[in-house]
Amino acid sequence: MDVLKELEEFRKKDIPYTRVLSSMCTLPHPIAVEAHKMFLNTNLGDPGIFRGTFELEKKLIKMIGEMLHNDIASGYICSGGTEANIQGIRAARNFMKKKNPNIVVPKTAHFSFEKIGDILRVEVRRAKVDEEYKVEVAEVENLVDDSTVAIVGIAGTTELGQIDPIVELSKLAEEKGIWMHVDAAFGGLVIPFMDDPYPFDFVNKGVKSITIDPHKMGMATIPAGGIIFRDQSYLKTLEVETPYLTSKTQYTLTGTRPGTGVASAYAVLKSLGYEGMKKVVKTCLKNTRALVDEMKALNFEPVIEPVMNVVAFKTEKADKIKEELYKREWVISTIRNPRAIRFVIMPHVSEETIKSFIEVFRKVLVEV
C-alpha cells in the first residue's frame, strides 16, 4: 500500500469537527492554512536563523498586546493553554522569589494547573466559587499568605465560559504585592470582540500575564498557544543561556518551535481584523443561543446562562448520553458539578450542524 493511502485511512478513523460540539479548538481559516504551509520548515529556536520569521512574531505580540490594552506587552506564541499557564506560574515564582512557594486558582481552574503544581514544586490552593460559578474573591485573601507567588483568574473557564471577577482579583494583588496571572486560553480572543466586553486584561494594573491561544477562536493552525507579559522584565525571569545558538538566551519551555502558528495566527488577525473578528464571535454567540433555545424546548436548563460560546446543561443521566452520542459519532462533554453536558459552539458549529444534532439527540433521549 503507498504510504500516503495508508495515511489516508487513518485520517479518515477521526471524528469531523463538524460533528464534534465539545472541543475548543476548530477547523483553521482557509488563510491560516496558506500561511503555516509558508513556514513549515522554520524553527523560532533559533532566531539568528529564521529572522524573518522572529521579527513577524515581535509583531503579532504587539498586535496580541494592544488588543489587551497594552503597547509594549511582551511574550510569545508557544503550544498551547497549559505551555503557557506554566510559563505565567514559573516566571511568577521567579520574580517573587518565595520559600515554599503557592499560588491561589479558582477550584474551576484549567487542570494544567495541577500540572504546574507537579513540575514547579508549587502549592497550588483552590478557591471556592459561588452560585455563578465565579471565584470568590474573600476565599482567595483567605488563602493568600507570606508564601502566595500568585494570583489566577480565569477569563472563560473550561467548563461554563465563565469570568472570574479579574478587577477584583487584581486590586488583591496590587494590595497584597503579587503576581496576577489571567488564563484566557479560550476567552482572550472572544472577550475583546463582545458587544459589552468585560476588562479582563492589562487594563489591570495587577494583571502581569495572560495565557491566549490563537489556536482556539483565533482560528490559527495548531500549534498557537500564547503567554503575554506585561512588559519584557517579566519575560526575561525565564531567560536561560543558549551559547551554542544564534541567540545567547532563550526564554521559552521548548527548544525546537515552530514558525507555523505564528504565521498562522497574524494572518488570520491581519486579514479579518476586528470587524472581520467580531462577525465571528456574533456568529458562534447566535448559534449558542439558537442551541439554548433547542435544548429548553428539551427541558434541559443551562448550569449559568452562557456568558460566551460555551454552556453546559444539568442532567444526571450526564456519561450515558455522550456515550450513545459517541456511538453515533457525535462528541460532546460532560462536566461533574453539577453533573451536565457541555457543549462548545466553534465557528465550526453552523446552525445546520445544530439541528442535525437536535435530530440525532431527540433519539438518544428515547435510549436513555
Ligand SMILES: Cc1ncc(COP(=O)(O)O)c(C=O)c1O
Contents of the next structure:
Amino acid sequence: MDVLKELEEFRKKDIPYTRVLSSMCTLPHPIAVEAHKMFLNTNLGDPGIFRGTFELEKKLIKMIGEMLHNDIASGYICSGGTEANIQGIRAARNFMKKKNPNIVVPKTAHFSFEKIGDILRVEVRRAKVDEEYKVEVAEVENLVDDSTVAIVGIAGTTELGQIDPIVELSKLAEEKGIWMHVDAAFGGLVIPFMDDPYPFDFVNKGVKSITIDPHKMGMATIPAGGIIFRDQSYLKTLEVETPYLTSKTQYTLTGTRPGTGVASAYAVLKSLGYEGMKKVVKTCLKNTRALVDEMKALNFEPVIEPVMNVVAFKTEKADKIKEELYKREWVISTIRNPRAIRFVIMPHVSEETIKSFIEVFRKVLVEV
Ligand SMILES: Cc1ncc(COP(=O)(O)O)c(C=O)c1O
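Could you please show the structure of the form predicted together with the ligand, as a counterpart to the form predicted on its own just displayed?
Complete assembly follows, chain above in first position.
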C-alpha cells in the first residue's frame, strides 16, 4: 500500500472537528494553513540562520504585546499553554530567588500547574474560589508568605471560561512585591475582542507575564502558544549560553522549535485585524448563547452564565451522557466540580452544528 494511502486510513479514524464540542483548538484559518506551508522547514532554535522568521516572531510579539497594552513586551511563541505557564513560573522563580519557593494558584487552574510543581520544584498552593468560580483574593492573601514567588490569575478558566479578579490580584502582588502571572491561554484572544473587555493584561502593574495561545482562539496551526513578559529584563532570567549556535544565548525551553506557529499566528492576526477577530469572537459568543437557550429548553442549567465561549451544564449523569455521545462520535467533556457537561464553542462550531448536536443529544437523554 502506498504510504500516503496508509496515512489516510489513520487520519480517517480521527473525529472531524465538526463533531467536537470539547476542544480549545479549532480548524486553522485558511490563511494560517498557507503561512504554515511557507515555514515548514524553519527552526527558530537557530535564529541566526532563520533571520527572517526570527524578525517575524519579534513583530508578532510586538503586535500581541500592544494588544495586551504594552509596547515594550518581550517573549516568544512556544508549543502551547503548558510550556508558556512553565516558562512564566520558571522566570518568576529565577527572578524572585527565594528558598523553598511556592506559588499560589486558583483551585480552577489548568493541570499544567501540577507539572510545574513537579518540574520546577515549587510548592503549588491552591486557593478557593467563590460561588462564581472566581478565586477569592482574601484566600490568596492567606496562602501567600515570604517564600511565594508568584501569584497566578486565570483569564478564561479551562472548565468554565471564568475570569479571576486580576485587578485585585495584581494589586496584592504589587503590595507584597511578588510576580503576577496571568494564564490567558484561552481568554487572551477572546477578551480583547469582547464588548467592554475586562482589564486582565499589562495595564495591571503587578502583571509580569502572560500566557496567550494563538493555537486556541487565534486559529493558528498547532503548535502555537505564547509567553509574553512585561519587558526584556524578565525574559533574561531564562537565558542559558548556547556555545555552538548562531546565537550566544537562548531563553526558550525547547531547543529546536518551529516557525510555523509564528507565521500562521501572524497571518491570522494581520489579515483579520481587530475588526475581523471581533467578528469571530462575536459569532462564537452568539452560538454559545444559542446552545444555552437550547439546553435551558431541555431543563439544563449552566453552572455559571457563560462569560465567554465556554459553558458547562449541571447534571449527575455527566459521564454517562459523554460516553453515549462518544459512541455516536460526538465529543463533549465533563467537569469535576460540580458534576457537569462542558462545551467549548470554537469557530468550527456553527449554528447548524449545534442544531445537529441537539438532535443527537435529545436521543441520548432518553437512554441515560
Ligand atoms: C487556561 C489554560 N491554560 C493552559 C492550557 C494548556 O495549554 P496547552 O494544551 O496548549 O499546553 C490550557 C489548555 O486548555 C488552558 O485552558
